[in-house]
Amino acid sequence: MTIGYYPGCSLEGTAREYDESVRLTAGALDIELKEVDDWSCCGATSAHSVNHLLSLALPARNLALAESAGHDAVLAPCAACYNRLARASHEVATDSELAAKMPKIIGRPFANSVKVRTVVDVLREAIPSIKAKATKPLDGMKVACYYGCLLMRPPEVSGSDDPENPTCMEDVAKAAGAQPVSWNLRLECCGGSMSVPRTGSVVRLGRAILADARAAGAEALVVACPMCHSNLDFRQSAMANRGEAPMPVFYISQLVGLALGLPAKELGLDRHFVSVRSLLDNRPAAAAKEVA
């Protein structure tokens, strides 16, 4: 399987470990990622609040580049990038006037023929391969799958299985040998774009999300968004000052990579603010205890 790859700005900056784990895990599953040549920022997350047409043209240019490279689908691991690319594709598909003028705006042909995929979409399709190649399944590690607000909504853009009660991330986690818990806040916003101007509010949102996951019995959180990861991992230092126990936060690509036996360091797990080491080191003992 070959698919176009749009890493976006975050995966080449603050979320390098997400990029590394996506590329490594995809390779282990025989999924070939072809990075879109000359890609540029999609405008997430601020362009749509400043200039609507620009917020569509920026992602449309990247879709046109993928199209010209012969791709019929492009993977955007960042939830914000995915949302902007999918939004542009949806608006061009449903607005004939916009579709007619978009090629002139972006300076290249654009037939809007490329489907935008999330990393969860791609991994869910690879579930048979994940199960077949999982040399180190996660022994029932209890995880809370966190979708946030950009992967599933709005439904007319995402085309998700069920925007209010999705199961795609849980399906992938189960294939990796983890045990997803049932919890309440998996679709709530973590306040990602307000992390700097409203830090106090973001810490409160993150605390509520982590507390709900912990109350449901989760040992770790699983995400598919670099902004969610940054908020829920990095901001735990403020919570630790109040004596709250830390909770590791994995990218879904890292979780699958571990099950495939890929090295934790190469998956970027040593760059998290909340260490995952004790959780991983104690897995055999925890599994033995659960069995007993």
Contents of the next structure:
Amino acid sequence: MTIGYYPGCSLEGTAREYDESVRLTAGALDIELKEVDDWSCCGATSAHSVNHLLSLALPARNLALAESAGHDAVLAPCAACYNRLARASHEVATDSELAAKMPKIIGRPFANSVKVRTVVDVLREAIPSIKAKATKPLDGMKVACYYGCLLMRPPEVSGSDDPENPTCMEDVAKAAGAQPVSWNLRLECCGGSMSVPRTGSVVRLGRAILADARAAGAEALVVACPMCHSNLDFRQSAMANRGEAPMPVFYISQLVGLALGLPAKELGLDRHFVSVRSLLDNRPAAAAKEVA
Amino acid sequence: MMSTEAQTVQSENATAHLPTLADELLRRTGRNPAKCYQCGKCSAGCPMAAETDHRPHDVLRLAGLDRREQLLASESLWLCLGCETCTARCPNDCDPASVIDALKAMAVEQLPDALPKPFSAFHHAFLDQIKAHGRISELGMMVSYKLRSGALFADATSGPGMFQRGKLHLKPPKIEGVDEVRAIFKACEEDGQ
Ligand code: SF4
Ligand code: SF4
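What about the form predicted together with the partner chain, after the form predicted alone?
Then the entire complex follows, led off by the chain already shown.
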């Protein structure tokens, strides 16, 4: 399978290991990612706060680029990029006036023919192949699958799974041999978009999420968004209560990659702030050896 | 695009000189704030409800009451995380998240001097990066944010830990289509939304 790939700005910087692990894991599953040539920022976080049309036009340029490259689907690993791209596609599809003026605004032909997909969605489709290729399944590692706010939204676009009670991430984690725990705050927002202008709110929200995952018996969190990861991993020392062991935060692509036997270093696991070492050390020998 | 609903709201206010806030929100979002029946479901799930003066159902109510200045000058708008929980759960399709976005855009246009500094500094820094390079340089954005907000020593995703882990680049990204991106900004600003 070939699919257009829209990494987005975070995956070129603070979320580099998300990019590395998505590319590597997709490759191991025979999913060919073709990066959208000359992609630009989707405007996430800010464009929608100041100019509605801009918040649709910036993603539309990227959809148009993917379209002209012949793709019928584009993978956006960042939940915020996904939400902005999917929203632009949805609004253009439901507003004929907007559809008519968009090519002029972005200076490119645009038929809005590309479907926007998340990493979880693509991995879920690949479950049979994950199971077949999982040479190092995760041995029942207890994980809290954290969807956060934007992965399943807008619901009219995200489609197949129930947006208020999704199971797609748990399904993928199970295929990797992990054991998803049942917990409450898996769809609560971690406040990632406010990380810079209002750090205090973000610490409050993150602390509640970590506490709930811990109370449910999770050994690690699994996320599919660079902002969730940077919040919950990078800021964890500010969020944890005294005496609590730090909780590693995996990207779903890293979790699957480990199960497929891909090297931990190449999956970017040593770029995390909270070390995954002690957790993997108690797992099957191969994974532990890779980190050491 | 003007729906019949929009025409009704407008004709009801035909005597007023200025469109009401509800009119303007309807034009911008396609949603009529008067449809909100104040069930509070949006605010029940709002992660920022504990911190803001105006929770999403309060925003809808104040919009219906035409409290333009009160709303446009409120910090509450800027505290919205854009998580869309309210929108996903509203039983009445009022889309509070889009209404709040529209109010923010109106505040930028109509009351630019009243914007809370950390938020306006952040959004300007973010959009300036896109205009300059076509993509966000996280490092460049932090520098620009700190200069604009005056919060020079605030924690801001920088620090040696990010460098050590190969997570920050010194060189800003640059795409070939950066002029194309600038033209998109211009076209959107001129569109008068
Ligand atoms: S959930 Fe919808 S109808 Fe209920 S108060 Fe909020 S905006 Fe109004
Ligand atoms: S989008 Fe804003 S108002 Fe709506 S639930 Fe999230 S933080 Fe609250």
